[in-house]
Each structure stands twice: as structure tokens, then as C-alpha cells.
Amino acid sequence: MLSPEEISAIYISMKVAVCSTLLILPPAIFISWVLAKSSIRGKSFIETLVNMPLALAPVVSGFFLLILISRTGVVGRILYEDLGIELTFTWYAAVLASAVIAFPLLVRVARVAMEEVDPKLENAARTLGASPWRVFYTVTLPLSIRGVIAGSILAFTRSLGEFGATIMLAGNIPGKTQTIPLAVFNCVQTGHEDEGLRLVFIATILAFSALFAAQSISSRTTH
């Protein structure tokens, strides 16, 4: 049976990875779009930026994210001064690092199935007259639709398993900002090891899910 405790962070973690989630879904196909099909200068440096958190260390990632948002940032001052926000050691905190860190995740995935539409049909539509933004939405984002959901399940998975970007921008705090990653950290700081071993099959259980299902959807994109 499981505790309020281990309820409390399996709740969190999924309200986390489904926020995360939505909140880089829109730019996410934006940039994919721009990567995969525009010829606008400087892709490679976009490229780059993105795929700096995979680079980095997911603490890393989190003291930039801190300095940002923290009460001192250049973020973080103005939303607290002028607004009243305060968004670290808040579950809102722990949305953003999961987003900044599954952001690449899902860029990738939906670029490939962007890049696999057949120029063809999008020319097509462009000699029929239409625009670009409605080539986008009614000849690429139908096409790529699989990879970007494929996506969207990594990026789900990637913020469930967050933790270093989280514990430094969110803490770990109970019933709060504490996630089943940071849930299972804090049972081995206290020795209870059931606890922890319960937390970390849900994990696995939810991961494995996630990815199998990634991985068909994946699959029917090539057949």
C-alpha cells in the first residue's frame, strides 16, 4: 500500500510532465519547423542553443535557470517586484526545469519527421497559392504528426525522471515540488528503503510505457 507520501509525489511528478510537456509543445514544433524546413541564417547557432541542456549537466542547467528566476534575476525581480510572483521552490519551478530539459528532446524527434515530409507536396501547395503558414499546418504538421507525439512522449518521460535541474531550482520539498526522482533520493538519505524500491518500480513501470508506446508510434512513421 502505498503511502500519502509516495501519492503525493507520483501526483506531482505526473502534473509536472504533463505541464512541462504543453508548455514546450508550441515552440518545440515552431523550432522544428525552422531547423527542418526554413532557410533563415544562423540555424546552426539556433541548433546549438538548443541542444545545450543535453550538453550540460542537468544541475547546471538549474543554477542558470535559478540565477534567471530567483527573487535577484533579471526574470525573477521583476515578476516578484512589479507582479508578486515567486516561482522557485514552487511545483511551478519544477514545470520549468523539467521543460528546459526535455525541451531538445522533443525538437529532435519532431525535426526528423518534419525533414521526412516530401518537399514535393509542400511545393504543391505553395504553387496552388498557398502561404507558408498554411503549408505548415495543413501539408508538414499533419505529415510529422507521429514524430511530433513521439516526441511529446519523450518529453513527457525525460520530466518524469528529472531531478537535478528540479532539486535546484524547486527544492524537494514534500506534498510541494518533491517528485518521484527527488522522492526516491530523499528515502536512501533516510534509509527507508522500501519505500524507495516501491517509488522507483512505479518509475520504471511509467518510463517503460511511455517509451514503448514512443517507440511504436516511431515505428509507424517508416512503414
The other form holds:
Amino acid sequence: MLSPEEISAIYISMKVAVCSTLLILPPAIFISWVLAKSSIRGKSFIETLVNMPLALAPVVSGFFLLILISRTGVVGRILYEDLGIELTFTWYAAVLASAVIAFPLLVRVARVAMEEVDPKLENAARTLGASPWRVFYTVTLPLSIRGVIAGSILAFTRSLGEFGATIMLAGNIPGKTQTIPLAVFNCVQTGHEDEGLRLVFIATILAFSALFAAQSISSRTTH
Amino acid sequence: MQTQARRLVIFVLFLIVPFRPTAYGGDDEILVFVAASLTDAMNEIKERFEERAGGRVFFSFGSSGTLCRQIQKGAPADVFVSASPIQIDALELDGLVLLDTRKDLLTNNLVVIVPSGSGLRVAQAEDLAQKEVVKIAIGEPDAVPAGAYAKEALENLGLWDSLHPKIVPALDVRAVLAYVERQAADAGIVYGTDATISDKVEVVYEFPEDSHTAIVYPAVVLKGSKAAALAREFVDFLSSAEAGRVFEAYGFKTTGGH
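Please move on to the form predicted in complex with the partner chain, as the form predicted alone is already shown.
Whole complex next, starting from this chain.
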């Protein structure tokens, strides 16, 4: 029923979305904790920076990343000349592009969940001699885990639908970096609307299931 | 100081990238940047090429403008097949093209389309000024090659200034077709081959060849290629009679021997 190209696009989409969600999970939890619980200065600056990908068009974010990590870029040159690694136009680049775009979504949801954790509980743990790290992983994180999971699913969904940054940084290479949205783009460009609609249908089911799961998890937190 | 910063970046990147990705780099593999409108023909040509050559071909599809910018920023492409010479000219100026590899593969014509059965007649370009034509969709002239040609043709015919208020710039050729199919625009200007994608539009006028720069689709080998031999072989194959027949089967016109 599905062509090999379509199956490959679905597989690459899933692979990229799972990896980018796992990739951003640790740093996003850390940043969420900093924003929700710490009293360092410049929090609004950090928050603004984290949210930048939401404000910029994904194509623009993708272009910045391309300038940064291509062989002529500041970071890319080091990778290429010293290590022989070239990230652009591989599926790693698709992961990176999705990760940057999805990052603020995870932080927004996880931060709110952490802010809702009662500081009295954390203070109680602290007075009983728990280190900040222990307070975090025995009190704050377990009590906000639903928010973290819901945020992760949201980030996963956003990665599934990522187009602009991905096509800039990873290209549109069937079998390597062509995700569902990129395959749909190609179908539309070449007038293959039936194939395009099939992929749109699959993407809709995937996104609906993931968003529905996120919704059920986060509505349970409030009750 | 600089080496320390380098080490730090390397360290951080190793944390982020747990295992070493396989970069393009083998001399038996090429990455070809292709204007999206050529997708079908190129897929068939790729199969034929891989049968005879000892290497593999990967495509990355996009608009010619985007692909050009990616190459300028260091994308690891070996070959670029553009829908317009403008991008190739720019890359040549930047010194990114391997000398003497440029081949003009295809030509096209520029036409006016209207929704099927709309009854609108355009016997000459001046007819676009009639009041029944409220909106004319063309590709965004700065980004879409077909749009740039449309603007040039209208300018040369002395119509651009008067028609300008009617012009609706579109994201790409598909968007022009969609506007005209759904009668959101009364007319559109696209390549002859684009018009054949849709059966809901009809061609009512063809711009004279001397009203615009010749429309050609050039292919080049890029300087950064690490598989230049295979890349050259592929560009040669693209301009062969065998590939030409494939292009023609998809409605393109070949330049006829280069």
C-alpha cells in the first residue's frame, strides 16, 4: 500500500523526532529548573534566548544553524577539519534542527510544572539535609514529571512536523533526511497529490495521537 | 586560548553527538542538489546511471534559490542542477563551481495559464490588461526563476508598470498553479512544463522567445566535491541522449547536444 519511499519517510520522521526529543530532554529539564527554582540573575534573558526559535521563522533558525555548522561555519569548520565530521545534510542535522525548534516548547511546559511544585516540600527536604541535587530528583522532578512528559510529547509532535529548519540544515534527501513533511513538499511540487494526501493522513494520525496523549497527561496533573 | 576554545567545542559536541556520523566523503557517492520541479525525471535518470556507473547518487530537492544559498554556506553538494542560470552565475562568481563543467541541459518556454473553461482569451500579452483579468499570479521574482522570467518578459513588452498592481507574487510555481486552479487568480505565468502538471488550467498564450533571457537549466560540478570524477560522469550522463529522452518523456525540452 505504501511505497518504499513513503515508509522510509515515516521511519526517518519517527527516528528524528524520538532522537531530538531525547537529545533536548536533559538540557531542557535543567533550564526549566533554573527558570522555575533558582534565583540567579538574568533569568528573563535566558528565557528570551530559549524562546527565540518560537519567534523566528524556522527557515531563519535553520539558516543560522547552517551558517554555524556547515564546513565553512565557526563550529562546522572545527568539526570538519579536525575530526572529519560533517553534520549538514545528514539525519543528525535533521535531529539538530528539530531539537532547536522543539526546545522552547518542552521548557515552557516543564517550567510551569516545576513552578507548581510546593516550595515547602522542597524546603522540608532541604532542612532534613538533602543536597540540592537530591531535592531535585527526589522531590521536584517526581512531582513535575507529568509536565515534563507532556512537554516531551509536545516537543516530539513539533519535531514530527518540522519543515523549515530541517530543509535548510539537512536538505530533502529521500532515504536519508526526507521526513514526512519534506516528502509532502516534494509531492506537491511535482503534482503527486494522491501520495501527498496519503502522507498527510499518516502525519495527521501520528500528530493527533501524540497531542491527545499530551492532553490527557497534562489534564490529569491538575486534578 | 584559541585551541582551548576549540577543545571545548569538540568536547561539547562529542557529548551531544554520541557517535560519529557518516559524512558524505566516499568517492563512490555523490549528493546532487536538484530543483524540485525535476524530481520525477531525475529519479529515473538516477536509476539508469547507477546501473552503469560504480557509484550511488543521492538527491536533495528544493527551490533553486534555497539550494544556491545552501551551497554558498558550505553545504556538501557535489552537483547542482538549477532551474535557472542565475544561481549558477552567482556560484561561479563566488568561485564555488568547478571550471568547464557547466552544461545547459534543458530549455523551457514561458506561458500564460487561465483556469480551464474560464473563457478568457489572451491573444497577445497586452490582453492581460483587460479588466476581466483582476489578478495575475507569478512566482516571487526575487526567489522563483519562473517569476524572474515573467517579470523580465513583461518589462521588455512594456507592460510591467501598468500590470504591476494586478500581480500576485507566489511562493513557488505550485502556488501559482493552485491560485489559478482555484480561480483565486484569473491568470498565471509559469513554464510550459509546469502547466502540464495540472489539468485544471489551460495555456492561452506563449511569450515570444525574444521577450526574455533564454530559459535554461544548467548543471555543474561544485568545487567542494570529494567525488569529482563521479560527479563529472553524472553531469555528462545528464547531457547524454539517453537522459535527454527521459527528460523529454516528462515534458522538458533538451538543448540538443552540448
